[in-house]
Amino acid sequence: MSDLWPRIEPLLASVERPARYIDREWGALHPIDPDYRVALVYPDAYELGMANQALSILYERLAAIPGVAPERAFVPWRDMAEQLRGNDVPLFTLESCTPVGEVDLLGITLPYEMTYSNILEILDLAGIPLRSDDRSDSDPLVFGGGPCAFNPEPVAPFFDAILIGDGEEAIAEIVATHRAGRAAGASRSAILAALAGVSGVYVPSMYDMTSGVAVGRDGAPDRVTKRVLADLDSVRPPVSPIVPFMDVVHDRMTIEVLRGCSRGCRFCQAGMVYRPVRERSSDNIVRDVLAGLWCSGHEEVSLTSLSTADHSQLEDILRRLSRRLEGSGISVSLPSLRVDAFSVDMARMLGGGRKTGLTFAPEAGTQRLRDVINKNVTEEQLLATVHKAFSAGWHRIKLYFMIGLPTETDEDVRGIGALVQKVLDTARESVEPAKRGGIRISVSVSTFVPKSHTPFQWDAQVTPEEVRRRQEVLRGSMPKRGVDLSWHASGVSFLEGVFARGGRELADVIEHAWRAGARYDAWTEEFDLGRWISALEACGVDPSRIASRERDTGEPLPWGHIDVGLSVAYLRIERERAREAITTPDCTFDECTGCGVCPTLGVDVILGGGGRE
């Protein structure tokens, strides 16, 4: 393997944030003479990728396999990419400065649709052919996985294989299959055929898509069923994480306490595709938090999941951590709190006793629309929670909403402003008059994007023009003082919708836009909608037909061959219930709602410490 460091070091003086490209962070691993190297690449800058839990989990899982060296790489910023190309230096791994094109397996995370152009930047800088069909036996196997894998088609031609679902157990099988195939002298196509037999692995080249319905060839299954880690406690989370030299997004220790969500919000893809709910036990959570803090030196730990407040033993966990961390200055945080699960005592155990801001997500401004999306949160619950929090000493709150939801009217949009006004009034009434001037309400409003495997996967996305009109309605409804309002750019949300529900025809669009300079499209200052519109036109793809067209519930969908365990009948029923604003209860607390996940996947729901089994 080549060591590129002598060629890389001279370039660092001329680029922004050279710490993005150097090694030897605390916790980084350097196996001696490994016989198999894996480059884990996050398709964005170092400071975002280092906050990704999946990368950290897979890094440790790979390190446990004898002879395997996990290494990291990230997308160089434009200045460093220019230096690499200008000096004929390929993309490299951090740990050993090995060219990414010389590793055995290249794993690229698929976190967000707006990172797709960066996938091609990775491959090009590494000297790897962009399309799987153009690669030879000497090229690394290019694997994908992550949230966007549940509709892999827009990027499928760029990958040799894509893992659908959980990776903790699958990664060892993937590596073993590849190593065995190479040891036997198998060709690249034979190795890919063997990988198609690994549970959860999708090999795009083995599927015929000409009819609009995926058909497996040469033994590949017609439907690829997602991989599920049944017992979260069976795999310990990373407790000796890599500690970056520079500030990164979410610069803190993270421990996943829960996977999956059964709340059933109809807009939420993650809540649907990561079912069933699996808890990590309270004893293991406390143990791993303390071990991780000891190894990393972080001053904050986040207990992460889709809905951490739903952990059956959360208050006990927070109480135990509060007692063990008392006087240390270390704080515990949650990604967000549920209005119906909030307690002042629990909130006081967060933030190390400091009155930090609280975050809640009502999602919609009227009860009718909250019932449509099955949010199962009422205005009365929100206002009662606000009263409890501000009476107990909090003075800042952040609220998340969406516009463009199915059946939304201008009355629903104005309802956001009306609800925010009620929250502001309740907060002011809950504190002493002298403190009312310091109250701030942050309101963040995103644009709804219909996603695959949800009850709204057939619904039309609101056009960018209509989004901008509704944003103006929203602006006019907001209180004039005490509120900070922000929203997502309509063009970004529209393109996200195109990628979220499109098929393989978009691969040509992505390549065209990348060749025209598209990079870092998730960054506001780098995004250029015109570049993408030109690419869509050049490739003869109508984006409105993909994003803004309501689909018949019987028509083939690009992701129809990806089986996440949910029955299509359940999604159709949930869509009908949404149209009638009928809510569906959480199956954790009520009877089974018939989504089909548990029997389809053959998984017994394993809940830690007292949850329903």
Given for the second form:
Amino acid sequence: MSDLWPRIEPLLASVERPARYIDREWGALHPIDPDYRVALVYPDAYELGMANQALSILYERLAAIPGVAPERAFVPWRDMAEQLRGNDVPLFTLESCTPVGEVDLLGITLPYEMTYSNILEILDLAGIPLRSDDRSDSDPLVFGGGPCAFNPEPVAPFFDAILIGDGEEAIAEIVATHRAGRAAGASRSAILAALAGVSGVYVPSMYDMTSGVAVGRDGAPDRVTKRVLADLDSVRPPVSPIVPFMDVVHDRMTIEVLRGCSRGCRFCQAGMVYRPVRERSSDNIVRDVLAGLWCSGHEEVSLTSLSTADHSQLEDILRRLSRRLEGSGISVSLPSLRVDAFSVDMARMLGGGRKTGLTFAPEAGTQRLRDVINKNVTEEQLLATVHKAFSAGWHRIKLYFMIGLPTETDEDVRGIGALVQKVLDTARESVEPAKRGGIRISVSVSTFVPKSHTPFQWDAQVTPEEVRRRQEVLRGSMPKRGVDLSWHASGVSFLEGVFARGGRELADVIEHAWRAGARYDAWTEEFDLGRWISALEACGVDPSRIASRERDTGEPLPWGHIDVGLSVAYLRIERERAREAITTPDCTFDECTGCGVCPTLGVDVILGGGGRE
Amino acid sequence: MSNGMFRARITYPKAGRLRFLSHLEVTNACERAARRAGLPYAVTQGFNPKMKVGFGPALPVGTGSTCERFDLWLREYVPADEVLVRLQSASPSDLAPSEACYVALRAPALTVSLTIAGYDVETGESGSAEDLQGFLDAVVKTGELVVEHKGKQKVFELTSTLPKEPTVRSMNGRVVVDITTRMSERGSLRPEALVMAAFERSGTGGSVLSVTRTHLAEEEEAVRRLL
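The structure above corresponds to the form predicted alone; please give the structure of the form predicted in complex with the partner chain next.
After this comes the whole thing, all chains and molecules, with the earlier chain placed first.
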């Protein structure tokens, strides 16, 4: 293996933020004489990738396998990419400065659709052929996985294999299968065929896509069922993670306290594909938070999940942690709170006693539309929570909404402004007159993008022109003072919608746009919609047929061969109930809703009640 | 609980690859090392409680050091050699402290007291040490140096900025310039700027391979030692 450091070092004087490329962080591993190297690559800049918990989990799981060296790589910023190309230096792993093209396994996360152009940037900088079909035995095995793997088709030709679902257990099986194949002198295609036999692994090259339906060849299963870690407590979360020098997003210790969410919000892909709910026990959470803070030296810990406030033991956990961390200056935070589960006592235990901003997500402006999306939150609950928070001394609040939801009318859009006005009035009434001027309500309004494996997967996405019109309606309805309003650019949401539900035909489009200079599309200042429209035209793909068209529920879907355990009948029924604005309860607290996940995957809901310290 | 009763002074390097860290990145890393070391650090009072620390003058990205310092207030007394060992075992090796001692609680802040800094500037393709010495002397003799940084011009008056004449020496086949500067609230001269000005004057050019801070001193101490 070649160590590229002597060739990298001279480039660092002329690039921004060289800390992205130097390794040597606390917790980075440098095993001696590994015989199998894995490059874990996040398709964005270091400061975003280092916040990714999946990479941190896989890094630790890989390090536990004898002879295996997990290493990291990120997409170099444009200035560094230019330096690398100009000096003929390939993309390298941080830990050993090995060329990424020389590792055994290259794992690329699929965190969000707008990183797709960066996947090609990684492969090209590494000198690896962009398409699986063009790779030889000397190239690394290119694996994908992560949230976007649930509709893998747009990027399928760039990957040798893609893992669907939880990686904790699958990663070791993948490495073992690859090593065994190589030890036996098997060809690349034979190794891929063996990998197709690992539960949860999808090998795109082994599928024929005729008339929109995937058919597996040579023993590859017609449907790939997602991997699921049945018991979160069976795998300890990383408590000695890499501690970045650089100021990264979410620069804090994180402990995942539960996985999955069955609130059943009909727009939410994560809530559908990560079922069932599996809580970690409170004893384990308290133990791991304290161990993680001790090992990392972080000044803040976040208890993460899709809906942390839903953890059945949360108050107990926060009480124990605030007692243990008293006087240390270390604070505990949660990603967001639930309107219907907010308590001032709980909020006081967060943020190290500081009254930091509170975040709530009512999602829609009218009760009718909240019922359509199954967001079981009422206006009364929201206003009661606002009253409690502002009376107790908070003076800032952030609210998340969406526009473009199915069945939305202008009345619903104006309803957002009306609801924000009521929140503002309630907040003002809850504080002394002298403090009313300091009240701020941040309102963030995203555009709904229908996603695969949700009850809205058949629905039409609102066109960019209509989004812009509704954004104007929204602006007109918003109170003029005391509110900071922000929304998403309509072009980005449109493209996200195309990738979210498109098929393999989009791979050509992604390659075309990347060749035309598309990189870092998730960064507002780097995104160029025109470049993507030209690429779509050049490849003869009509994006509105993918994003803006309502599908018949019998139509084959590009992700039809990806099985997350949900029955199609459940999704259809949920869609019908949405049309009728009928809500569905959460099976964690109520009876089974028949989504199909538990029987199909052989798992069950796990709640974390248990012992005390 | 919040008021630090003991004030430890730590000396640490910024070496190897970690010279590419910014000042903020270094200070964060030191604070995290102190937490990992399990030291009974004091916390500031007020709205946003934080570890009570004070750092010496900032180093730019790319500049290394053998002699950085920070003060760490402790709630309980821990013998200085134990403070050192605990910090060493909790620090990345290129930032691992080399000394720890206690100083008076009322001692002035490091940013105020440390005004003199010495650097080794290692050069490449610079001609002979004697020639470079001549060009440096000529630059010093002009009395001022205009430095452009991020589009802004800054004028350094060299008699007060340079408490000691820069000297050039040969070391393992490399030409190294020893520069001592005085830092003030008006700014700190980057030593490589002086060397680059000498290269410009020579007409033949040259390059700076590395810059390392080799000592930091208080005014009186420096006057005693240097002058």
